[in-house]
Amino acid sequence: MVIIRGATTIASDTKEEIQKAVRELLEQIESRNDLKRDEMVSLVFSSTSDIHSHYPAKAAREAGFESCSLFSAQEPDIEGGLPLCIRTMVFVEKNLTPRHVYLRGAKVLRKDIAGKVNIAIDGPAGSGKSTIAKRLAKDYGILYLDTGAMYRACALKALREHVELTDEAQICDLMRSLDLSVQYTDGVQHTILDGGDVSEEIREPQVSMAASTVSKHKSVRLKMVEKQREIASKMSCVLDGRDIGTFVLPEADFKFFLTASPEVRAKRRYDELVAKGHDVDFEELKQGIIARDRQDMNREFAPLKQADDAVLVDTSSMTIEEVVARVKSLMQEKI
């Protein structure tokens, strides 16, 4: 049996507000934990004493969560407590790492997701940083900014225009006319280059290598970093890359450096590309990763490096769920 916790607040003590808030909270818990209704064994609610208009348990039944037992209770008054708050515990028959959900004003109950927070995740190619960054963003309900996609788009533009990747002047000129934007649809980032969605094309191996070369140019990196900092200054977000904690967001609230052996990273990338239908050679892929590591670590401007205050996490023998749990635990320890 696993317990998933959640909480939300309501704007006013009305039946309609309670129904809306309970439905939103349970649907978020259901979605983020990939649950089916019949996997929910019991829903236990508690509400602050200033809520009288409607029972949260009844609102849950009205929202279609009626295949499990439901219970509501009123919390005792606590001086300085959060007003107009509804909490829940969802008991499920499923082996999973619970993703707790705190919405609206109830986010202050979780210090790791309250207010604006920036999370920086660095590491070499194939270390799992993008996967973990996306999971953290989803679990905490904050923005995931795929910084690597921005550089890959720059590289794709250079390849399309047959520009010499190592020529600073040519690349700088190319950046002046770069039409690059990022769109978010249903929580997924789409990279738009010259009016077209290139989210899949920028993942091609040749684009990856080109991105490492293009990103060495100071003019390119400064332009991209300016955009990234602007976004991070306005909202909570998770960024992953190679110099997020050392250069892009040196004041990030949480910093992690993920790594894994070259063999493990090559196998991950190999499986990913094969699943997408690409014909790739494992040994060639591994040597490419080693070469890219060397290139990233030795570039003159903002090289791949673990920030002094970043926590090192070796993901070689860890599952995605284990890495996510480890990172969350480390964040909570810091608070």
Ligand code: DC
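Given the structure is predicted, the values throughout are model-derived calculations rather than measurements. Whichever C-alpha set is largest while still superposing within 1.5 Å between the two forms counts as the rigid core. Residue numbers count along the first chain shown, from 1. First, how it differs from the form predicted in complex with this ligand.
- Once the rigid core is used as the reference frame, the Cα position of residue 271 differs between the two forms by less than 2 Å.
- If you fit the rigid core between the two forms, you'll see the Cα of residue 312 move by less than 2 angstroms.
- Fitting the two forms on the rigid core leaves the C-alpha of residue 299 displaced by under 2 angstroms between the two forms.
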Contents of the next structure:
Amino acid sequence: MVIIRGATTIASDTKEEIQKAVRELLEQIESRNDLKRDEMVSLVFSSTSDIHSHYPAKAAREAGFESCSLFSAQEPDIEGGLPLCIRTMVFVEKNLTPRHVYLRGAKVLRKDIAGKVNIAIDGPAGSGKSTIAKRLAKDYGILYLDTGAMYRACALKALREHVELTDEAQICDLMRSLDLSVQYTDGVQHTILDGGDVSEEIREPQVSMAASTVSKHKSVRLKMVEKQREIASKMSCVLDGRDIGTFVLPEADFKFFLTASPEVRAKRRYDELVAKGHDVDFEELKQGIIARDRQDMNREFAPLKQADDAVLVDTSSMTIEEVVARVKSLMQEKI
Ligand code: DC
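Return one more block: the form predicted in complex with this ligand, after the form predicted on its own shown previously.
Below is the whole assembly, all chains and molecules, this chain first.
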């Protein structure tokens, strides 16, 4: 007897959602393990306590899994547990190495079994990308890669070496000797340039526009994108940037494009900088953000753009918690 495990999530507690999710989960278990119906001896389900509308066991029967014994139970409420989740154990009379199946939201939580998950979050400055990306990474226990920090580090290098930012040949030369890496301490990204931690310095306002300017050059982008793809190919991560969904990872599992009005985005940056003790002029900051967006959107190579298959979330009048909840529920709805 072999046991195959599986789990999935539903977007809302309705009979139709439960039927659809259970059918999909069982069909995936069946096909990925090359099973015949009569080899499935018994199906045991548990569902989280927020699911009331239907028995998963009944949904299995309705989906045509009739020859096996079926059982459903409800799980206790566990703090921090994945909501609206259905789990199953399939007892099989066949000698095989089980391929466990984790779908939808459950896929994100069981990356060890489900494989790697890449989440792409793009959008203009101040749209809330990094806040949301950090939260998703923390909640799902995966890596957060701030790709903007990499372009900022390139810009800092150019500023330090007094290289003309718009001079592609000089910047290209500079890139050859670039010593840049990202390291993680307790899940927090540190950007290391020429052996020193520049994580704070790259946040200085003058580095922002410089980063936008150096990131126009194809040679800079290709070098950074290579590093980004390498990281994303090895592990589950949330990446935020401008071109993640369109160019860096067109095959990302989940893609979001966050936006907000220039006014709101400028206010967020203003509050951040003031909290750090910077003396900033709001109007100047807003014009700077608008100019940076324009430059990022209008560059020739891999501009800031919403991928066709990315979900747009306008965060103008949303709190962080609301955006996190929206993004998570969109992830659960997917498939
Ligand atoms: O996200 P940020 O503000 O730290 O990014 C700084 C600049 O870097 C941004 O104005 C454009 C550039 N950038 C980019 O071109 N592509 C990315 N994936 C991330 C940032």
